[in-house]
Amino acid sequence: MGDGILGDETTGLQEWVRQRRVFLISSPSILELHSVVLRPLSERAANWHVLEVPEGEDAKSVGVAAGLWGEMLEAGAKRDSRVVAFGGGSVGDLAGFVAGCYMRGLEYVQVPTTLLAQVDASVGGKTAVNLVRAKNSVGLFNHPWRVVADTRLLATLPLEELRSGLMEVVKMAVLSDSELFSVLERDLEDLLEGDPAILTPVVAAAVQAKIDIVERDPTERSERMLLNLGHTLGHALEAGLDYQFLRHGEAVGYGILFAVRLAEERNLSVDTANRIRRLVERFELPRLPVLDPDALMRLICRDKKVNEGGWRWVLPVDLGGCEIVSDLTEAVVRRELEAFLAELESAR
């Protein structure tokens, strides 16, 4: 991770792409604003074959994949053939998944361009696509083999963009690093202009704390569940909103909010949590539409962290330390969310 790493021969991509066929996996708009810095591997490459996908969540259908296989199979790809997933989280989850099933898995590289691909998606190996109303419920661990993530290609991210990526490192702060958490107390709109050297100590600090659950726990046997933090309804409320109203680290934002809520009930102080909305709604998240309870309700039992024992929630007990719990009804959790979309409601 740095500022114009991309150019530095030590990440080893230059000699991982000598005399290979790559195949690089992106969108129509990273292509367009980022394809020169990809030049130098380009060049080192046997092949080099581009790979067109469709932008955001569109992105991660089984069509889309099976559309890739169909174009690697045509182009001559081996087992050692290299993939590279340039783009944001959707291109990059794909890319892993769809290098993963290749001939039983091609080694692969991810290249992430956004800040919320940078400090989460890109790191820890889970790709995916989705099936209707169902966010990545197909796919397996696969772990790249080296994540490159240069900073200095935030530059052109929206502002939207980066409060998406930023709201993954408030997950992790209060996850587990209550420190960073207070630095983005102070620094929030700092951080918010963009600026690489501000945002890379931020970002590693993030990328290093899910690295450290990640390495204990690789495929999610206990401990790296954490990381789920304000996803379970995040997610639901991605597909509920057919993934085209919230960004992910907006949906997160909104599922961190329920979260807290649901804390409160158990034991989590009335300071901490007034801490976390306060910093969570200086956000400025979209405000949602009148959403149905009922099939939010009916998406939240869809989800991966819903297991044949019940519920697993993820619940903050206090600054930079959360639990797994798995004694919330569905009765609890309905009253709760009826009285959460209320309060939004009437504060439209």
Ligand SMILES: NC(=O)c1ccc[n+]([C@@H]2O[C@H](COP(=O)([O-])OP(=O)(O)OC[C@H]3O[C@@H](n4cnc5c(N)ncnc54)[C@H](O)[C@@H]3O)[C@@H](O)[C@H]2O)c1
Second form
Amino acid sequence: MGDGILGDETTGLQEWVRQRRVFLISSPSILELHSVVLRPLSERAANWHVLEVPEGEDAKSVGVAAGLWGEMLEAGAKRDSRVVAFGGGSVGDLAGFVAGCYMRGLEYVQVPTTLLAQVDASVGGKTAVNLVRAKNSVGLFNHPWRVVADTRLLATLPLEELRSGLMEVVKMAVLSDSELFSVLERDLEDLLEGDPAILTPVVAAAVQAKIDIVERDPTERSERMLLNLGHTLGHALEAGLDYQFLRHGEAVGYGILFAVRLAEERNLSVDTANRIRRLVERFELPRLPVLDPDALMRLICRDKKVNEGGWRWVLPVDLGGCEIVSDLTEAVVRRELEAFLAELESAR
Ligand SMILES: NC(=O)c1ccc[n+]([C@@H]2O[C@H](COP(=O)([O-])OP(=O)(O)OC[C@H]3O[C@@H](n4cnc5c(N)ncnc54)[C@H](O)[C@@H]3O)[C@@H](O)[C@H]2O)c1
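What about the form predicted in complex with the named molecule, after the form predicted on its own?
Time for the whole complex; same chain goes first.
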């Protein structure tokens, strides 16, 4: 990770693509803005194929994946061909999935271009596409050969996307790093300006916190579930709004607020709950349209965190610490969800 790191030989990418057939998976706007930084790589590859996918979440579908496999087959992709994911979390999740399934797995690298992807999505090997109304429901753990996060690429990122990415930093801070939380409280407005010098240490701290957890539990048997803080309601909101209305980080922001609400019913202190709430509120999340609590409950129940053994919620217990809870009843969640949505509505 670093400012301009893509031009640096020490990433090893130049050697990794040398004399290989390389498939670059990206979307038109990212290619237009930034493909020039990949020219040194394309010049070293034996063949360089650019595979374009739709912008944003629309890329994450079984249909798009199948289209890419067909294009790769046509172009002569072999077991030792390479795949480069060049884009935000949507492109990264799709490309990792496509690379992982094609001929039982091609090596791939993540070159994340959004803050959210640099700070979270590119790290940890989770890859997936969506089914209609079920986010990330088809996928696999597939670690990239390398992640190269060049913070210079963030210069073109719209403010809303920066905010969305910073929400995953808030998530990491709430669940494992109270010092990082204080930095966010102090510097949020400066961070949102996107200055790489201020962003880089914060991003590095959040990534390190994620790496620590993923290394201890790579396939999410226990501790890694903590990284789902805010994602149970977040995914339901995304799916319920057809993946169009909310950015991922915005949905997670609402999910964190809801988790705080559930946690307050248990052992989270009012002071800590209010600190988390105040920080999330400074992001000025987009107002939600009117939502049907029954439909949301159905989506929550379908979320993949609801497993055979029951459902699990990640709830804060203190700043820098969360717990995985499986004894919340559906009745309590429904009651709190209705109250949560009603409060959001009355604040309009
Ligand atoms: N695999 C994981 O562990 C993990 C973790 C968190 C999130 N995710 C997934 O990541 C996805 C969200 O990723 P995202 O927030 O990066 O959104 P995104 O990939 O949808 O990108 C958002 C928008 O930013 C544009 N963009 C990308 N880079 C740009 C740049 N440098 N300059 C200007 N515009 C740019 C894209 O074209 C797109 O329109 C979700 O699908 C989410 O489920 C995965």
